[in-house]
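One chain is shown next in structure tokens, namely the form predicted alone.
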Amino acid sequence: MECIRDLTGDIKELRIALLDPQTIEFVPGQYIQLEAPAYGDNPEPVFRAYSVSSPPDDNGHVELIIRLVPGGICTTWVFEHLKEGDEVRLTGPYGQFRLSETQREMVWIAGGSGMAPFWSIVRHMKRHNIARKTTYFFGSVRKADLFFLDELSALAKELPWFEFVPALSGNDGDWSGERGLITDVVARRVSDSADVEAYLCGSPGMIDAAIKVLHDKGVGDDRIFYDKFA
């Protein structure tokens, strides 16, 4: 483990230097699954997925986006447990979460964790001229919730294909951004039969909701791509 830091109250990133492979191929959107080890009273090893938020081309490393979920066998020993040195065990990768080979524009919808795969599109996109239309809308409760405000907000600002809507459903009083569900700001900025993708990430209710709204501006289900944190 190379590198533990907070992003938030509950939220750390890992960033994990490989060693046997020592370079991993993946396709932005994928995850591994982490294994936490036998610790106090989780009697055996027990694997969980998570989202790699690192670009493929730092293939030497994987970097992950973990939530403390109370009660969680791997979040818990990842927040009280886990220690910069520590030799971690991962598999992977899986999954067929990844942008489609279309020119559409895109929306993205995510929370918290959700933001894993996101962070590591982006940065493939910026890295490789990838310039498809891309609004991201991310929703926190509270401000000490955001994380990567400064550097997706300056991506906005490089990148003239790319709009970050950051908004908060608590009532933080020196917040000048969006306020309301996520699900509410996208209802309210997307326009109706859009033509866009949409990809979604994170907890099953908020994907469930953003699906809801998606459908009634007119988005098919063939457009709509989501990976659920059940």
Given for the second form:
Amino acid sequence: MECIRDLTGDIKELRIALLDPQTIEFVPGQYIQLEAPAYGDNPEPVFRAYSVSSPPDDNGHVELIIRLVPGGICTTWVFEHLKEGDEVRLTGPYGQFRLSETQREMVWIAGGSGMAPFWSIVRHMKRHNIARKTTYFFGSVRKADLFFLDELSALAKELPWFEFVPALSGNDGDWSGERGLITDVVARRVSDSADVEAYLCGSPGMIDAAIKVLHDKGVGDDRIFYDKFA
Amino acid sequence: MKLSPQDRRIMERMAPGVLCRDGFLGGDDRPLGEILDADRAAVEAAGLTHEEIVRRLGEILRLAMARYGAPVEVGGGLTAVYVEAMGRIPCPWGGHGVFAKGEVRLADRLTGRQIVFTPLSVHLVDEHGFYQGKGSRYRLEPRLLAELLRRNDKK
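Previous: the form predicted alone; requested now: the form predicted together with the partner chain:
Below is the whole assembly, all chains and molecules, this chain first.
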């Protein structure tokens, strides 16, 4: 464990330097399984899936974005026991969530730790000049729950094909960005009959609601890709 | 009271570290049957039924989940917030599928009293009449439930 840093009050970023093997090959959007060892009252190791948030070119490392689950076996270990310098075990990569090979315009929708695959994908796209028009909608309740705002805003300034739209559903006064549930923001901002592909990562409820909005916009199931928290 | 083999298996799955960090029993060392019987009586004494509780908590759960973490007024001065979480958790009885992790925090703005429950909590009441052990994070104390749901009546 090379580095652990707090992104919000209940989300941490882990940066893991690979020891054996020393590199990993994966497609941005895939996930790994992280092992939480036996600890405290938990007699057995458990594995939990987390999307890789680092770009594949940084192949000597794996970054993860992990949100604390109240009473969660693995996230309690991450938040209360894991230290920089500890050795950890992970397996992978796994999963089919990834960008298609078309050049179609994209809409990304995420909340909370659903940021992870998109943080990998956008940095990969930048590095490899994959200039597909992309609007990334990221929802949160409070401003304190947002993270990577500066980094994503900087990318949006630098990359003409990338637009970042954070939105708050709570009542923070000091916020000049979009307001409302992220699905409502998408409904306002995405045009009807949009010729887009949509990529979603987050809770089943958010994804189901987002799919409904996208269907109403004329986006078919063959152009909607998602990674549900499950 | 001697535990039946079935109850023993279920209580083993309810122990800390098996399905979740804290398990389902809190500090409650009563046998499962005793917990169920006592809560059935307490629910009746509070003037409620398992079915009514399931219906009301289910409605609050749906309202809260639709807001992805933003608080929602559910009537009677009660607010509910659904805090989502990755992953799913099975029922300790087994054989009922898996349930989304994440929890609803239902609070009375006037008194500050709060209960916390999950999609699995609703299933446990519905299928098993189980309100979790005393001291468990997701313990649904029947008297407190009755108090909050009566306030919820006043929409």
